[in-house]
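Coming up is one lone chain in structure tokens, specifically the form predicted on its own.
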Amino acid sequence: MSPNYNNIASVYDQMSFLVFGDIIMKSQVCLCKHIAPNSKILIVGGGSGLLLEEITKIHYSGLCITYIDSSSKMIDKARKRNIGKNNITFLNLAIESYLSNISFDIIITPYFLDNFNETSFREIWNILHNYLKKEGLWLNTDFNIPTKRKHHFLLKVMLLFFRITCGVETKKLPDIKKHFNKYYYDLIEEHNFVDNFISSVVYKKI
């Protein structure tokens, strides 16, 4: 069950600078160059919307984004930003909510799958697996299963965290690049953050 941010979504960006600094931004920034002209875009739990204006910086018109998060309060928050003259649909609904024909030639799942404990993570993986063209490109940015003690403490305090607030069910981490690895992607371009503890990814539907 996707988590809803409503009780943080006024503090939520202020919450991440404070711990990570712009690292949260630009691991996200740094894939967005994949991004084609008037692509066909799918963002899954995009938060506030700070990338949309970061992809408008790129592509002020042409794209088609549908824009899906389960909290109202951040879709509320995205519907503000600078989006150009590109089309954007926001839904605010879980994605295993979500119904359409249309296939997409990027999915975008910013700090989204490691929400889920393995079992839904698979859910939602097959889901987006579906919506997305052969040959599209999933850019996706996650934290890592911790190797160093300080950042399994760190993610031990923050999925408590959100646990509590957002209702995030999961207690660790799934395997999200070993799932892509075993299944029908192949890897493009990959980017380490933070002593690899975040990871910011481009695998190609093949």
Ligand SMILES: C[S@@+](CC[C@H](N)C(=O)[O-])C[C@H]1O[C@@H](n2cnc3c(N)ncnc32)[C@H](O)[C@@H]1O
Contents of the next structure:
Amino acid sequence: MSPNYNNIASVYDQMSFLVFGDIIMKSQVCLCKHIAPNSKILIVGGGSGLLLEEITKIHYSGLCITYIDSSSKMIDKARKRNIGKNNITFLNLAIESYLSNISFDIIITPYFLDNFNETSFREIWNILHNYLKKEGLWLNTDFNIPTKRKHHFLLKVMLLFFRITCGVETKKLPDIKKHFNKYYYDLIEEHNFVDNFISSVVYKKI
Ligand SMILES: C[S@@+](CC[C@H](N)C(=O)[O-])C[C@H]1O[C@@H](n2cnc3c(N)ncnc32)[C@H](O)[C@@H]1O
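Write the structure block of the form predicted in complex with the ligand for the protein whose form predicted on its own appears above.
After this comes the whole thing, all chains and molecules, with the earlier chain placed first.
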């Protein structure tokens, strides 16, 4: 079952800023230079849409973005963002229910794939993989499986919080990097933050 972020949508951005400062946004924005003009983009789990404003600073027009989030309150916030003259379709649904024959140039998953246990993650990863065209880019930003004690602890607290407030199912992170490395993807660029607890990676589908 998909998590429901409606309960915390009104305070989500402030909360994440409180814990990580501007790293959550910086870690997403650092990949945006890979967005080519006039791209067809799928953003999944974008939340309140802060990233849309950052993308608009780089491309004021010409992008065709499908923006999917399962929280109606997050989508309501995202709709109010400055999107310039880009063409954005907002869809309030779980990615598992999305059906389309569009092939995207770019898929963006910002702190989205960490919501799922290994089984659900693989299902969702496959869905997204099929929507990305050959040689398309997948910009993924997420938490890594921690190697440091303090990050283990922080992750436990975060997952417990999101389980109680949003019904996030997973008790440990899926191995996202391992999955990309195993299937059809070249690693193009990687940035690490917070002592490697967070990674922003550009993958190219081969
Ligand atoms: C941890 S938040 C990340 C929000 C934002 N990207 C950020 O970086 O702050 C995860 C987002 O994914 C959405 N979400 C969770 N499961 C989903 C699903 N199955 N399909 C689409 N969106 C989903 C939630 O509603 C939430 O907005």
